[in-house]
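Presented as structure tokens, the chain that follows is alone, the form predicted alone.
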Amino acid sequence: MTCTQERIQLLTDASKHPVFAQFVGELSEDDLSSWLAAELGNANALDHFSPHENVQSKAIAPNHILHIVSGNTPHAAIQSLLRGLLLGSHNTIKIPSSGSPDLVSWIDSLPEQLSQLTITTDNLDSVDWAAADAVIAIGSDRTIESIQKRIQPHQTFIPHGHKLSIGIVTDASEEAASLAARDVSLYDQRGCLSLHAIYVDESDEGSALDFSRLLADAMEDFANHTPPEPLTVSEAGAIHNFRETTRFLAANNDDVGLLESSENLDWTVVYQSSPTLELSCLGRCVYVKPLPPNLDLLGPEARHLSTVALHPFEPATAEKLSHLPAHRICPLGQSQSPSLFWHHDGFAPLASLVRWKDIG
């Protein structure tokens, strides 16, 4: 078993991965210390007891966690082995039926320190589920309901299930436009922290409509320098009624606009002056909406924000909105790269998964 420390150097070298650096970015020794520092109190809690009030504590990792992961992005997927491995418990992770062919790289390139903490299968036994302490599970949330059914008394159990994301732009400026248009485009969607909706506040000079032909601009602009990965065949018929939907709505109403790539399915933008929160069809599509005086008009789906991206981004700002059901506002442009201390979802990554010892 190695000692902090040493998984602190295995993983900052991991990190240089090209897998790794694309989704999560490379990260230093000091930026894996002061995590366990931020949530664990001391960067050596794992290793040793340490003052805690008037107690010695002494954090206790998993000695082995299943990780459910989906197939939409190998992102969230990735970020949970990180943790797993930085804690140093043993980690089973249960590859979707599409694959993560990303994911199985980096985890190929591991050092055999971390790749004897790792193993991978296509289905899950009754072993596999006996043996976890804790389980994190990604994907939709009828598959984090059958999973749950499943969770154990003893068993720590994190569920990531249905989530989106929003931009609110007080600014409709060709600058929000490009920041929101790297937030809806990047990874086409297929993560919790893609933006499905950009609202506008039109209580300034700006129109949602004006920002509209922006946005479309800026996803033409994108998609030409990162051209989206290629469609199934059922991910273009979406595309492709989303977009006829949308066509006969806006010849029979002045409150419904589409603006599309041509030739192409690229991308897609649609205004409407309705309020409520829709979830796109993915591969980069987006409505642009008017910014309701009162946020409870998004309607139902907003209970399953998960990031609201903002620019400007003004923390007193930021506070007025935290009454949202979302867990994270952030300046519009970094909705999909998030800090290495952001909670998921609301959990600790690392706190959530430990247990703890005193003596005293």
The other form holds:
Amino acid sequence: MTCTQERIQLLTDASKHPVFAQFVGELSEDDLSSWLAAELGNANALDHFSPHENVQSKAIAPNHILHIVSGNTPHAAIQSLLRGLLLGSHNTIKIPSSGSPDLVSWIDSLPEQLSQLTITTDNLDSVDWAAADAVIAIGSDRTIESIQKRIQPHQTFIPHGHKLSIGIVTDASEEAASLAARDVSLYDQRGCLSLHAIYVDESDEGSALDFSRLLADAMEDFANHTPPEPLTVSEAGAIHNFRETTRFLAANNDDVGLLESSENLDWTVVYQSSPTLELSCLGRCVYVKPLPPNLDLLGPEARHLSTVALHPFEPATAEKLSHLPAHRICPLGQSQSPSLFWHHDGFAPLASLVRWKDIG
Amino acid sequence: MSPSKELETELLSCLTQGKLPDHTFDELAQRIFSYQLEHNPAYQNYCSAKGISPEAVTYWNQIPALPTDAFKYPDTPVVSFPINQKSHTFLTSGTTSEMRGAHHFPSLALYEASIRHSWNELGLPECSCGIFLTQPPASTPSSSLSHMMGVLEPIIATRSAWILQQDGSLDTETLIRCVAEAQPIFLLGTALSFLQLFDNLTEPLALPEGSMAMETGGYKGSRRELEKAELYTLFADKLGLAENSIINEYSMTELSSQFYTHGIGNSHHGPPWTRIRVIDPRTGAESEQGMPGYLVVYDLANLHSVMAIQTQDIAIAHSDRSFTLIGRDPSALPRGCSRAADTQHPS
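Now show me the form predicted in complex with its partner chain; what you just gave was the form predicted alone.
Let us now look at the entire complex, which starts with that chain.
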């Protein structure tokens, strides 16, 4: 196994490859060293015993990590694999039945010393399960539940189940609409960090209904420079059904409004006066709702919150929202670009995987 | 006679005749559309929002289809009669936390006639004993499936038994006793109830010659799923039923008519008072020949609600009354990150 500094160097070099950088960005040695230091106490914690109060401690990476990933976007899978590679673990990646060509391309972009630490498979056997010291699962709650049943007591289990994100706007400006359009539209809403609804604070002069129109314009602008990926019949059907059901509601109810791209299914904005958080059908379809005075009114879907994107972003306001189930509150426009240092679904991504040995 | 009664009488006559040439279907469909626009305010508002007036429709396939989800909102019932005159309501399946679609009726005369005549189109012989793997209609009055079974009960067999108990268990002893009489049996139930039956049977049960089964409804509310070929293999292994002795029924709470098919890989056919189209939602136009799209059903027997229904099922059209069902659109399920994308359980 390579030492930590060698792996940092390899990953830093690899991140210059455009395919690698497309999903992770370009990494510096400082980034990766700081990341390790932030999570493990120091950047060499995996190589040497280091002082830990009155003992000497060394972090032990899992020899083998099993990553079971979903096919909606490759980003979560790539981040998971990046963590395994930085720790120097062997990584088996269970590819979803629908395939994940971007993930495979990313792995292909790795230098040999890193790619030899990764194996992809579309079918896990009992050996794969038994060999894993840690299992990271990304998928539906139902999938996570079935995986959890196979976890042995000695295995570390990191589940990433169903998640969604929202925006909260207290300054319902064109700038906010533009930032929201980016967070909604990137990756066509396939990821956990994609916004399904924008809540507009109406306590001052803001109006959710007015903001829905600003957002519609911004969605159109975004689609003009970054069109959505081509839709499957199923994806298009979901958007069509969402639009037609909303059209029915809007035609019969003043509390609902429908704004949509014309001649195509590029984007859909739905104004609803009800504050209850609902899942979008994805494909750049987003709700705009008034921010309720009591956030408990968001309803049961709020327990799946991953990120709350706030505009304008002020730490004091963010802290006031920290009682929400979301594990991350970030500036609007950056929901899709989490820091390397974020706690993914509340887990410290490196520290959660390692065990420790103590001397003294 | 009121317009509603006049149309209903005319439709009942068409159902009895069992024939409906294209021009007659089109003429009736357009009259029903006009009637529903006038008497169904929720549908009228929807059509107005789409910019469609009666004059804009010159052929039945231009009639706007309402998505099934529109039946889920109590404040805007999808009815073409005064809601205070409703006599029956069927609800879609769902948990208490989910919104359930409601299909209201002022009377069930047309609905039940459609069920009977749709079945008669199959031309099946009467069996000695009908075994229903559902609860009887009296126990589940809001279930359109149970009600359909109740309408079929006197048609399919000279006597019958309902073997799904209140506690959800199946009374397989009754079935075994029927089998011992060596007379043809007709079994009817959901695909899930048949799986339950197969689980209950400790050893195969050879149904008497001439026996048949009708399965429908998929696996709603369960975590079990099975490819149709696997299900039909179980029918053969557990009951000795060949695939051509098994009928699949396709319908839904929001419709009043049924589409049937025999065996595996064959298309579903609707009765003469129905038409179908398969639409590519990417273009809004009909899918190309042999290509999948979303099934739209035009059911004249839906006189009292809305005749044109946009389903969330994917199908391939073969004619304007037949299609191959691909299945429920996976995107129709609620979804967020990962919810829809990972369709395979880890092996």
